[in-house]
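First, one chain by itself in structure tokens, the form predicted on its own.
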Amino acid sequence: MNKKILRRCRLFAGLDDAALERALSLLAAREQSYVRGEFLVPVASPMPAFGLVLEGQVQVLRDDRDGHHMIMANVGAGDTFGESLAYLGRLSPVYIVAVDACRVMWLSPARLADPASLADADVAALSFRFTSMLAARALAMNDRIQILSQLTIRSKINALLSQFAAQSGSDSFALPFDREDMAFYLGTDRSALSRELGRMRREGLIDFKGNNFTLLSPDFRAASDGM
């Protein structure tokens, strides 16, 4: 067990070894490995547990009415997925796939959802951490909605790059997906995305190589929003 990876997660951050072991016991933690392309959770499946990625990366996807894939989230080591579905006991409206070989720790929130269990101080403390994690997830989804609500490809790119620049605290940063996945994430066509990125580079707004981007112009936000 890589405790350093576990403590990246808001749910376990700052816990000493004893408290971490107790939390994992309360959440009935179990580990499972997956190969690239394997489904962790098919659509319309029950999710009695949420996942914490220990190694590799998984994607949370949803298809629109025309069968086009939309990436709802890229989840890397130390991050989680499916918390709300597991807590509420809902069938999954999304499907979750291993991007590469990965290892996931499955965690059951059943004790946290049981009011009687909250009399246990350890459960109550873990429940507070879980609620905090859900609040942070809601803010992240708001960022996602902010991107998808943009009307043009350029404004979507601008919103995405601005968010990652703010998160990294730098004008240079790496996106967690390739160009095809970036198009899926933005809800647009890959060719149209590539053309727009090329135009933005020629205009001196950005530079990029692969998934590494740099914002070049101090007027990047204003210039992009004006398109």
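Keep in mind the model is a prediction, meaning the values are calculated, not measured. Residue numbers count along the first chain shown, from 1. Rigid core (definition): largest C-alpha set, two forms, superposition within 1.5 Å. First, how it differs from the form predicted in complex with the DNA.
- Hinge location among Pro176, Leu118, Gln57, Ala138 for the rigid parts moving between the two forms, by C-alpha fit switching from one part to the other: Ala138.
- Superimposing on the larger rigid part's C-alpha atoms between the two forms leaves the smaller part rotated by 13 degrees.
What I would like now is the form predicted in complex with the DNA, since the data block earlier showed the form predicted on its own; can you produce it?
The text that comes after this line covers the one chain and nothing more.
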């Protein structure tokens, strides 16, 4: 049952059981459980390993100079955190907290970050997967930056929906967010988001029910044809 979740992660996707075992051993995998509210990683601590959430959810948080703490990311089952820090051996500028009771697998990139050990074919294959994971994450962060850079809520919504439409190849699709997560992802207020979504629906630009969205506007189509 663990394996199923592990394979949802790009790092392990498509590996057969034997290869998965080898990969886990190369990464010195070990599991650990946490109770709700527990700190997985305190701020300014070394990160010898990165985490893969097997169950539950963790939050990556960061504090400002003025004491406010802000959510950097929500990490759910099958998702990872801290790969870059662990790979570079940096101290963590963030701290990590269990939202629910959760189970995390810790994976050490030490072998991957040692050029000498890449001579081993297994390590090389895993390194390729790891780098691909980083690259994919960079692209995902790029998408998020594009959205967050928009100046108005409406533009943010448009940017988000455009991305999902492009990605799903259809003008109807489901978002993997509830409204609160969606507002957080857009960097805005939940109620303001609801208000703007309602406005856009009244204007006939979009339709939605729960997390199922449909792009309606003929403007949308015209503009994308033009490209």
